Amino acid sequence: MTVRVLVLGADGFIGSHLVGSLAASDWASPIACGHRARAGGGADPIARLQFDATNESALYQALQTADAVVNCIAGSARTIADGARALVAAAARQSRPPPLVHLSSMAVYGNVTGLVAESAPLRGEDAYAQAKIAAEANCGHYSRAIVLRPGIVYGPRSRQWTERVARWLLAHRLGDLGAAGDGCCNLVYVADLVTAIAQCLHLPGMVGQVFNLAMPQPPTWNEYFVGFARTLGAVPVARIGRRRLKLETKLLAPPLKVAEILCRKAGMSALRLPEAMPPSLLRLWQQDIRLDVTRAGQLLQLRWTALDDGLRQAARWCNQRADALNS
């Protein structure tokens, strides 16, 4: 029997690797909900939908069509507390509720160092954090739904932690950051992620659970820097002292993010400006802090991605990437 499943956030990062997997198994048929039509041309074979996804009514009426339902929302603070709260009332009204899985996030437990386990305590320190916090508690007042804790997703069509890295390495903006990058690197190649998610609906007894996902032996951010510069052909690897994160983040972050704002006002792309270094990823490449992924691996029977294969993808992808952009 096909389950149709219903991906909210399709067109993003983990939404499209997730539809693409399922419409390739034998066992699942996506239903994918973005915010962006379908680019080019001919038949798809995929069945799509254009919603707001924090639209109840919506929600309802789409949900009518599906036996299971994968939140991959991404966004605004607002805009992920606000869906998640649409979609755990729209599910609960259906005649057969369907179980839910939501990506929630290892910011959840915010400025903690450590192993930590999915009993710990969660504390997110900043809008985000406390967004997800919110959403999961809604999730919690629904028998249904699954909770997914992922730590560092990068891989293919990553924005955030492949493409906007490998630029930082290339420009040699980043590199062995010494002290300064010593923190825990709780990394979770995509496609892992989207094994995890299959396995929570195809597995029986899932429904309630919550599941770190991230490497068992994760690298530190060291350790992943400079083996993703060394695999993108950005040696010799940069060494970047205290005083020069210093300048990035302090000096050199607010004038940037002013220009990336600006050319996105304007209608312009800001993708051959330098990206802004945020100080907040300061505190993330300092912070011990471990996931516990012990029941994600017994119960989700998870075989991890090694850090070079990941890194090979990852890197083939910004290559290509990259030459379509100068073509």
Given for the second form:
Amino acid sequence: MTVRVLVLGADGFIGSHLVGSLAASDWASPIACGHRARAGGGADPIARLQFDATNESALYQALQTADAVVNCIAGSARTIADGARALVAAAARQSRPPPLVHLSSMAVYGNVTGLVAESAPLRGEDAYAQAKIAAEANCGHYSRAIVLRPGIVYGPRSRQWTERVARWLLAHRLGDLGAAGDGCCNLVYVADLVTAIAQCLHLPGMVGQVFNLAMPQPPTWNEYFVGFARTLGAVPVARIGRRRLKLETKLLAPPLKVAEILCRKAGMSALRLPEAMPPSLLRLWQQDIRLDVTRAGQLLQLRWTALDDGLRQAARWCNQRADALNS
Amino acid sequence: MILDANNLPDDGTLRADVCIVGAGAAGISMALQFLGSGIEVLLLESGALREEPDTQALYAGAVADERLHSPPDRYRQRRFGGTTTIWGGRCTPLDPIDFEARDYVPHSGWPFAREALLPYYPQANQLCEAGDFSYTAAATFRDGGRPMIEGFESAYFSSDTLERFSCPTDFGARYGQRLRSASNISVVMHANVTAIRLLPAGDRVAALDVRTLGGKRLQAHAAHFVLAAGGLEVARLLLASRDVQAHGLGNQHDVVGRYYMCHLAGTIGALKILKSPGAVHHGYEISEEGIYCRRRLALRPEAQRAQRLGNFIARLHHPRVTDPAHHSSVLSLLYLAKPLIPYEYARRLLGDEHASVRTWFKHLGNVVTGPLEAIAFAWHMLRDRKLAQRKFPSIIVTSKANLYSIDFHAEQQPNAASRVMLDSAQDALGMQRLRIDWRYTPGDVDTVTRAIELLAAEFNRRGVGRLDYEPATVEAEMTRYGAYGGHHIGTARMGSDPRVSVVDGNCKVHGIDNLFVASAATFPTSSQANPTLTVVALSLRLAAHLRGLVRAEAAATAIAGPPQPDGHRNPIAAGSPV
Ligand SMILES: Cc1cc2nc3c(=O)[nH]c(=O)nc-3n(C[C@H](O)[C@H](O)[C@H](O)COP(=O)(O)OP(=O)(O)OC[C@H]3O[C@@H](n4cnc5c(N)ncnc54)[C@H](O)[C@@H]3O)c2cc1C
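Given the form predicted alone above, produce the structure of the same protein in the form predicted together with its partner chain.
Complete assembly follows, chain above in first position.
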């Protein structure tokens, strides 16, 4: 018998990878839950549900048909916090409370530096980190939760760390940042994260665990940018100075963001606008935080995708997507 | 963290596992290798974040012949980052032949082959921000790159090897933040090491004397000490420390300060390339990682052996800037901009002879007759050099007439009579100043003369061009500006025999268990290559060696019991961060 896994946030980057991987497996079948209706559902062999993931009674209903649940909900701080609260409440009310894999983030650690293990205090201060911390706290009230704290998840369909970075690299707005890119880039290839989730559901004794997730020898941000640029063919890689970065993040970012919001409000596509580079990224790229992944290595038995392979897959997807957009 | 010695308590003691003297290319590269290692590192730096005249004056000294060597306080910088605050950034590794004992190069041969440095060169290249450790055009460019001169193939010279350029990276500015935020590394600025104190038995360093220009006196204790104070200052420190060993440290056989080498460099001749101007590409190509790369004409190792010559490379160069007869508005503009160009660069580029008013007006005339080219060049320099983070490395002027000169850079042979020593005059801290007596040999003149002769013959034989020059002027040209500035090599040379060397293959001073040198001072021979990339690679190798030593000692201590009260693990004396 296969394990029925309810995937919340199934339309998203990680959720969609997870659904695909579970559907292809012989031990699990996904129930994909998104908030968007799917076109041409007829031929789709995957069970799909559509509801708002902060809706506790809808969650309760959906969980009735599932043996396990994975929370890949992304979105506003509010959605993250409320979604986790509703999910834990709905799961706890089940006659047999299912195991719950909750995707948190390294953002919960805040701006600390050095090697950070799962036991480190959660000091994240911005709204996103606070929401993730609140969501984890909710999971703490649930007896069958497993929390994953991935670093920078990249790979095909990643808007944030693959597509956006690729666009900046191709425009030579990013490249080798010198001292501003010396921070540790705790990369996780999306397929490795999906495997980790599967292992959490598959292996005994995972309930109650918390795991950091990142490749064990992570590159610096500069190494990530330069390596990705070369794989994409965004060469020669530009050297971006501090002055340029300040200009981007302090001077250009605010008006670009405003223009983007105005476009959206007016119902126009903001696609042609250069994407704003928020100052928070400048801090992240310098932050020398390194996730201690000893525990994940020991308990989850993962084999990490080599950076070169991950970059190749990411670049191939970017190129296919660019072709599709152009045609 | 970064501290200022002036803020530390007088007569205080600094303690660490490893103490490094000098925060230049070598010292900073080494310190970075200890990040997060749990090994306590003390990096003592004489200067601070910016150049300070009083501190720079500690480098002043005398030269035996002012025509042959620049004053010792020029071409080196006594401040955080060291001389990388002004270096040109040209990177190129040593060639395998440089490590060999060659019977035609006296005192040649390193205690190890190039393979011993290969594990460290790629990371050194990264630290210098020169991209991949890939030094041939064939391996660097997918299409093999543009040839330097189309159709020029020679059994004597290869034009496939590259030089790569650092930003040029100021190691202090680039890596200062990483050192500042490291909990196990303490950089102490304004900390001048004035003497190395041995234990009475003379086989171990007990402590370093540290003084500030403000009058503070401190001592630094550590398990291991590394001198990374630059190729001249290393010798000065060894020679000046005479309390237990009367001739200075490692100097029982009078080797410290001798065998002093720079490079033999100059510009010569008029080369007319007998091809279309489009067939010549003597400038830069940019690699995928965004690095400026340039081909050179390198004398092949087989040719060096067969001809019994030292290592040698040449580049195609623009005509001499000072002579307005070149009629180039670009070169004349450069000439007129001389006051804006730093001394260290202006000297070789523009000469230091005093120009007549007539010459000045002739240059002005050149600029006025080719204003568009001059403006385009000024814009290129502003955009690609002045404002760029990765700077366009040098002046490249393409000649419509296909006329060039030859810029050469050659190995200088080790010669015991070429030396630096202590002078009777003292600096502000009471340390004896340096006196430099740089000399070259007939063998050096021979290397350059015959290599240029071979090059001219090859151009001729292959029908690619004609190099006109006066062979009798080679010696004068290679010494026109004296020893090549900034490359200070050989003053504490490496070798297994203490009678002709100062440090062993691990860069440890012979006879002293815990004193090491990280510097071009340790190179037994000078190669054709600029030294810094190899200085960094050697420093990384030494850091790996020291990490091994400290770990082994810690393991031994763990078995033998806790350290003595005077152990090395105590934190350093408190001070306010700068
Ligand atoms: C104009 C110029 C251009 C150059 N271009 C190139 C190039 O293109 N390619 C290349 O390979 N090399 C080049 N060089 C050489 C390059 O700068 C040096 O090889 C390199 O800096 C050597 O590194 P180092 O760490 O041994 O010495 P340094 O960088 O000189 O550092 C020595 C440090 O020790 C400190 N110090 C000295 N004495 C004491 C003391 N008693 N106590 C405490 N601290 C002390 C100094 O303040 C300094 O910070 C150039 C040099 C010059 C001047």
